[in-house]
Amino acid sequence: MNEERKKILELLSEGKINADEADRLISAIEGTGSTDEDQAKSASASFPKYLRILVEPGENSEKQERVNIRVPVKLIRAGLKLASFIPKDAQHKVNEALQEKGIVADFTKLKPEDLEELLQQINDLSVNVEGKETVKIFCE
């Protein structure tokens, strides 16, 4: 082991530098840094590409029927994206009828910051309905 490796190792023993620091430097050492073009591709391999809602039945349920959704998440940008498009007086009737049915909610003011960081958050995400069913969501 060189010097140089040594030295790395020790300042992540000591808890001077992380994983990724460390991973980093040795690959610098050793000439195999990988370029800024790598690290966005593999940000984007690990962003989810698709919302994943699972139904499961309880095991005394009579139904046992299962539901499996899968959209994928350009499918929800490109929405977030139109619905720009729908004039005002529109959008305004749109959360009227949904408070009607109580949903309390404003799409007008989601911005695609905010999608980005609801998809990033929702990683497992299970709810009981009612002690029968299971509902799944996650991003996968």
Second form
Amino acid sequence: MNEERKKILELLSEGKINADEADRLISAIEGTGSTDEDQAKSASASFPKYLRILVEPGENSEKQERVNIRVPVKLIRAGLKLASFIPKDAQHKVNEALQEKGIVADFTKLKPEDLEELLQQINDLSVNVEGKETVKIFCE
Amino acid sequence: MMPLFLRLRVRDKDGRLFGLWLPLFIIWLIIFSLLILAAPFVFLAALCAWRKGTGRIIIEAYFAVFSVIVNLSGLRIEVESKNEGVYIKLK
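Can you now output the form predicted together with the partner chain? The one shown was the form predicted on its own.
Everything in the complex follows now, all chains and molecules, and the chain you saw is the first one.
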């Protein structure tokens, strides 16, 4: 029996509230409790566990290579947090190397406090690229 | 929970399959021992660098390394071509 329910029953036994009032208070507590539980459940259900990257060869592809990667979102979170501790000079070098490969990203602007927002946005991420190979990026 | 085993499967050009289970907990024992041994030096360095403002970063980075190791569980990498293939899974 939880504390709030116990207090209501004590008030009832002391005669400070009547049975109807006790009933209303108990149902109000149960209502709030279930809402909190539901919210927690829905939040954990909506948060993705893994980031999936699938590369499948197209019909005319010469390589016929398949790639299937599953990365835990918790690992991405930890990795990004660790990456944010890389010194600025090294981050500039990483940015330059990425730009040479055609990837425009600025790691110097990555802050630990932005991670939560970034990870929440990953949930809705779904990328489909079809060319010689089909690339699918999604969360599950 | 950190991964305790690494499952490695390789298919070579001739189509032969090689499977391997690596007990990671032995490696973790070594790595964690080293990290714990390094802890006093890390905290000392953090204390020295506290006034410069980098002390907190040193401690946070130290724990971030732990966090990366612990969250490796569930990582799966599978690369296959016509003749060859590599499959890595951390469990």
